[in-house]
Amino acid sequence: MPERVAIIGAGYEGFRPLVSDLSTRELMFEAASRAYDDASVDPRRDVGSFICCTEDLWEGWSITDEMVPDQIGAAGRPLCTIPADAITGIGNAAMHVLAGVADVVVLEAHSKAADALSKKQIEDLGQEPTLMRPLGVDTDTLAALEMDGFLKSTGYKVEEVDEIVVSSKRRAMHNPRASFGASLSKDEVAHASAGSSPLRKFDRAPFAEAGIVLVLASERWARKNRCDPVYLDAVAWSSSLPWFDGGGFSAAGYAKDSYSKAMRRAGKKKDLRAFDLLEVDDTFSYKALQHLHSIAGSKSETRRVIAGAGPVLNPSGGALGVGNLLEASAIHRLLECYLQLKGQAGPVQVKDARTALVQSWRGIPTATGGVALLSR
């Protein structure tokens, strides 16, 4: 990138299994208000464009973006709604900044998962309509088949997946934004009740609710206004072939491709030792291992990171500890890295953190995700 994009503010609200005291719009308003305070900006005066990552299926009505502008200060202003995760969103925000469309851009995403009476029905409706949906193959079944295929094709053991669950749950106990922290033994994880084998109770992140807003600006604007930013060094996103359409089990092509492109754009060699922490998608426990393996490039490097000899993996507790935040899952990882690099992560702070990698996945049934690189 010829000029870096700066993240100059962040705000959030919620991070609970059920936010019963705030509506979706109130949740967004609270998060936006805190982000603008953090960035010291006036959305009506300073912000040139707004981006919201949201999906009609999870919102419960069509053209939900019509209900977005007011509560984030975007009424009558340029606003783009993207039905994708926030890696795609922050990529679009970066393009707005670098193309000169706006000096300051706001990115918003949220989860009100508890408002959906049947989350399974929504997930089922998202399946490919010609072959998959008529067969009645649900999300857990597809995840279980992929988990089994991944372990068998790579030689990783289910005990290594259990280690990720145990670590994530324990880290989450110290994160004020995490609802599902727990002190579990590997034996408790291994013998938890199974749904679709080998997928078990603790292998899937439970749902949670939150609203998150990030404020981005050009490096020039940030310096002129004496901001204290975290920089977006590069971002990339990609789609690959899902395993049930003929893709492979051993690696997540979208993660591998996005990582390669992001590192190339940042002018870095592919080496995870360049980062102090990683926030990797773990919507399912095995996906954390698959995603890490895909970007690390080898089992030895993957195992080194899991053993704690490399960058800290998911210091927030990940989705397994914080919860599945639907369209806000990727922006949550961006938020955690922003707080880490600012030294504001509290009890889960990584000492002397200066660089971070965020990896996202759109979720079943997609093979879509991205990577963002952040630094101070």
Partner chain sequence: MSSKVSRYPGTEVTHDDIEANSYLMTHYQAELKYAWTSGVATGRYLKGLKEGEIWGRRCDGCGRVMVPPRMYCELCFRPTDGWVKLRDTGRVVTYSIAYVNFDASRRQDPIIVAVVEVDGASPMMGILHLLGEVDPEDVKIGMRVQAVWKKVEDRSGAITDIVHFRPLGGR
Contents of the next structure:
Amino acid sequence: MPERVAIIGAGYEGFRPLVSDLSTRELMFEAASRAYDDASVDPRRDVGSFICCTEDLWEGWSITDEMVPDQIGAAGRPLCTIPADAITGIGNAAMHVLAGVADVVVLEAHSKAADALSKKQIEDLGQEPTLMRPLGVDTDTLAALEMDGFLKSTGYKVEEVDEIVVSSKRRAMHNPRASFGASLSKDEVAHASAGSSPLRKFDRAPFAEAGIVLVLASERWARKNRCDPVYLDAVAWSSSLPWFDGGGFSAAGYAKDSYSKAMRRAGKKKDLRAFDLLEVDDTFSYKALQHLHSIAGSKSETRRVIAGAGPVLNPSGGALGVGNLLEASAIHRLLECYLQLKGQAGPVQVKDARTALVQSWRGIPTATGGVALLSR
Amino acid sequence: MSSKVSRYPGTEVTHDDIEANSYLMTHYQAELKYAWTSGVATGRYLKGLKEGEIWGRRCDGCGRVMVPPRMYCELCFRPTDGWVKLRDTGRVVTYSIAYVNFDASRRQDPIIVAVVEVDGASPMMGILHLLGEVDPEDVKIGMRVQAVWKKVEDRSGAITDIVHFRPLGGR
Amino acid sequence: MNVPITERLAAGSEVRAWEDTIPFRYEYTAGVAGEKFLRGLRDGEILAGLCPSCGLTSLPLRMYCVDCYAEVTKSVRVRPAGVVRALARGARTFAYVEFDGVKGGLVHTLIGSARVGSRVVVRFRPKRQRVGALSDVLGFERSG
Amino acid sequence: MIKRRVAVIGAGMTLFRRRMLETGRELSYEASRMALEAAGMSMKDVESVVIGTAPDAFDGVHMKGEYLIEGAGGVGRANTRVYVGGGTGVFTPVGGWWHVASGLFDTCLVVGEEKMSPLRPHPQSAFWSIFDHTTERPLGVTLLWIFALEMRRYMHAHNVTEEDIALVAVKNKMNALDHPCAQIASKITVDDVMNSEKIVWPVKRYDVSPPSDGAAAAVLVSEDVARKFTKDPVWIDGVGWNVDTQYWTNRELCYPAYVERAARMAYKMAKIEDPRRQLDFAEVYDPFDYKELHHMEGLLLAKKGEAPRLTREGVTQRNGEFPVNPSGGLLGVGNPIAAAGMMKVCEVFWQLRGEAGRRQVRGKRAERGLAQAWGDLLQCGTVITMKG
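Output the form predicted in complex with the partner chain next; the form predicted on its own has already been displayed.
After this comes the whole thing, all chains and molecules, with the earlier chain placed first.
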């Protein structure tokens, strides 16, 4: 990357399966207020651009962009929606800084998943309409197919997937932002009910609600204003063909590609030992394994990380423990890393954390994801 | 199109093609259900409507009284400060006459749509609603209007608890 | 400077949600390539795209090559037999099947039993019942 | 301080029609391929892709940006979908602009796509769900209602007649006769507009652009790359965007302040102090005829209330002193939302390259032009200025 971009503040609200007392807009206002306080900025005066990561329909709007400005201080200002996860979002925010559009950029994403009663139908609408959707294959079935294909083609054992579930759920017990922490045995995970085998109950992250806001600034601005930022050293995102269109099961091409590009932009050699912690997408348990495998580059390296030698994997408890936050999933991972690097992660704090890697994925049926590298 | 280009891609499917089933179409239907949490501001607004009252929200930063009410002021970016009971009268800011339904099908009788600036709120603070008990040609911008409420027992805490606005003092 | 909402709900009885439904009805064209593919199914054939530029044969049939982005106007008949690469077992079992020499594959119902690695054939609906849709294929079943 | 100059070196588009056989992916492919050919590039030269497409509800595919990626050439690349409702079309190259201007990418393919025909019985039904679910939808609100409310307010504020407004539809549909991709080009009169079916008064049938399917694309590159591929780059010298409060019933509708703020952002970047003098022509967003007038004022191309007079006097004709919508605009070429805005940017490119043929403004190559779009709940302005 031509230069680093600083994350100078973060704020959030919610992190429950159902935030029943606040509307979407109020949830966003709460998160934004806290972020601006953390960053000591006035959105009406200091912020040059606002980006919201959100997709239509989850919130029951056909044009969600309309409903964003007021509660994050963006009314009458340069604001846009990037319907993607926050890795793409933070990449675009960084480009606004680097291009010289703005010194300070706000990135927002939220989930009000419980408002949507027809989640399955919304997911189905994401499928190609002529050659896929008429099959009546839902997201869980597609995930089960991919899980099967991944395990069979790589030789990972299902027990290794169970281990990820157990450790994520256990970590989540201590994360105040997690709603789905549990102390489960491998046996309980393995024998939980299966909707579409090999996928079982605990393999899919349940939905949760939250609003999250990050404030970014140019390094120059951050220094001038005596911020104590976390730096975005590099970010990259990429799309490959989904497995059923020829992308293959074993490695997630988008994860591999964006990891390589991000490390190159940061001027780093590809080695996960450069990081103190990783927040890797685990919307489905097997995806955590697949994503880790894709960036670690080998089975032995992947197993080494899972065994606890090297960076800490998903100290937050991941999506399996915190919940699937829809478009706020990736910004949640960025938030966890921001808190870790600032030493503010509380009971889930990784000791002396200086560097972190975030990896994300857009979910089924996409093959899009990204990687962001953070340090302090 | 560039004058350097001679081929313009695209295959038109005409109305006749559809009638004649010339192409293989895939049909799909979805009913997306929602339960939107009303939150603090809209929840209170709906409660007021049920009681036959229109409530706004005051910002002490800019001094505006806003309707529909919200818990934050978008100009000052600060929380709003208090509830203000507005009157159920107002002024037509603009209006239009709809001859079609939301799916673009024709209506039997046109409906009159208006933005009504509510008395007690700040200037230009309007809400979207319908006008009734008036001929389309008699509607004027600036016209004074009053809410016509549903009977108390029929109200549910909804914007439709107001049937429509009618000219102040009747027809 | 930045203060959160000063007044929050304080009683369970104040919690409220507004309920409504958004109805959508769609009629999709299959596209230039999709139309050709569906007509192929009606004729009992699986058509894959053949890229004139890089020679890639791929499924599903597309107007463009996913590797080199050249325009694909030619399609080739694929032998309707392939290998199961993944299975999802539920009320119905679905299989992802790849065909010999073709990039990509098809997801459809598994008829009978099979395992990952099994060779299967495409079973079409009887000819007169076919309409030019994905349902012209009944599914995959084990060959031999 | 803007870091790097960004050039447009190729553009392409499909036909605009009420319904097309091509899927959204295929439309995106056709437009992209044409833009690449015009630039003399192949997809392997492209590092990033920006996709612009409006509501998922139109195409009937959720996460439409993801769905379109393979058609837009995004496999193996960084893809970004940008979205500001109807303002998306002009915002798409703005997104491409920051990809290149930031230095993160040297090349970016930008693609605007919309397929409105899948939604039955009519694309209008998707617009019901753009309104507030609790305080507006129960009233049965439609998009046409609120356009009519805005049009009425504009007429009231400046004493504008329906006939004045109809002149825009007459001009744009006529201009579109020279556009080979146009969907509803025709020679009509003010009377034809006045006598056309009343939909939501004051809006009548001919005041409105049609729903359409289509795509348009352009190739954006850094200065170094531009020099390698062409002697004739077109430079993007100003970009601006702005979104106003969602409480549209709390705003003075007779003036699009958000368009002015977006324009001022772009003008500042392009060092334009007197847009009427420093620009040669403009592609102004015209989904409805009054919108062209409304937006000309927001863009500071006319004083408040002055646009109808300029139109009456022929100033905005293709051969006039300041041509507006020489392409034929949305009223003549068609309105596949994000593709329509992108079409305007392509038109500016072709005008500045002298490739607009019979549409060339004042019969010659122009030096500087602007494209603008509007979107969300009467709420968003997007602006781009370009220089030959």
